[in-house]
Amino acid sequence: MTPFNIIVAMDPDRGIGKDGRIPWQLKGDLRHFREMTTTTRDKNKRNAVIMGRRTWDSLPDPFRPLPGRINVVITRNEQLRLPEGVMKAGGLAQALELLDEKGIRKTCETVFVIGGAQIYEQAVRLKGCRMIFSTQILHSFPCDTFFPPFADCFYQTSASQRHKEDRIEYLFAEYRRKDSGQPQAV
């Protein structure tokens, strides 16, 4: 399998989304999906995306498809279009399936699950997923989706400092998959 991390915002209780909306607009968040999810090692590659139909319709147009990644969606539906050049999958192992097919993973440096709700579910329990990159909300919100339980599985390895933006504190947090085979924080 593919390996993967996860690159999620959340709210002290696991809040990811309101309506089909993320409930607050950082830049500073913005700028770090960004970052993390266009950023090589390697220039002559580039890291892909795997969100669900609902992730990819909550886009605004300009950013439809995200620029500079490979985009994947996950859909049952057969007959959405997609733009020239977005792949299109029945499911996250479909889609892991996908990008090591057809040369595309020798062109890809990291694979990142960037939502919704039902992709994260299945991302966390899946041993390929490795690494869990969050910025954590310091302010609770009124949602009515969340990021599942995950601490089970994952440790903490690292805390940026705290950012505030519009009166809403944030950090950056990564953890690994405590059987990666990777020493545990104490």
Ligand SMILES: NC(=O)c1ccc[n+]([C@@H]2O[C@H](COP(=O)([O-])OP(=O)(O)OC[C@H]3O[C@@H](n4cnc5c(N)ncnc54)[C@H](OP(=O)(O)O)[C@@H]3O)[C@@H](O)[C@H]2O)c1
The other form holds:
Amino acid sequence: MTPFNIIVAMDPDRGIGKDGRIPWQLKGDLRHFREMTTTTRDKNKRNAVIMGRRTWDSLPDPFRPLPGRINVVITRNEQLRLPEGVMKAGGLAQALELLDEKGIRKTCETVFVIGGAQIYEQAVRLKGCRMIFSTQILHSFPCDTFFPPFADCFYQTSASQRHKEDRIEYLFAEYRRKDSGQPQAV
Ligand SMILES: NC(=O)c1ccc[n+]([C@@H]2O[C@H](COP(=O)([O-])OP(=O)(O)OC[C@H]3O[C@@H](n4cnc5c(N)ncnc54)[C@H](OP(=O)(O)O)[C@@H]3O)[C@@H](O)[C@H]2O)c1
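Got the form predicted alone; any chance of the form predicted together with this ligand too?
Full complex below, order starting with the chain above.
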């Protein structure tokens, strides 16, 4: 299976969303997300972002598809129409298979699962999920959508200094799968 990483922003209760949106607006976190998911070591390659259909729907028009990245949307709706170049998959396994196909594998460097809750829930269980890049929002928000518990299978490898925006403090933490063997480049 294609190895992949998760990227997420969550509050202290693992809240990630409310009413189909992300409850906070933090420029530093958006910049971090863009840099993490876009930057490649090989300038001839792109990274891929896999997301659930609801997360796709939640992206503002100017950022849909997310530029500079291979976008893959997971849906059960075979009729769903997506812009040219955006890939559609009937599940997470199929999304990873599509990215493993010869033509794409050569041009795709790192795969990120970017949400939402339904897709994270499936992704954390897969051994192919190597790292979780988490923005820890240090303030509780009312949320109706949550990241699944993950402490049993992942351990923290780093945490950044705290950042503050509009009185909201946050930091960037990284977690590695416990049974993923030797640390690997991501
Ligand atoms: N804080 C963060 O980092 C972050 C990141 C991303 C999203 N979010 C938030 O999370 C919320 C959205 O999450 P969500 O859990 O409601 O939705 P989601 O995971 O983004 O998308 C759910 C949709 O994915 C498809 N899907 C899920 N499992 C599937 C399967 N096994 N096979 C085929 N298709 C499948 C279905 O699409 P169809 O209905 O089309 O079949 C389902 O309705 C929003 O509030 C969003 O803002 C937060």
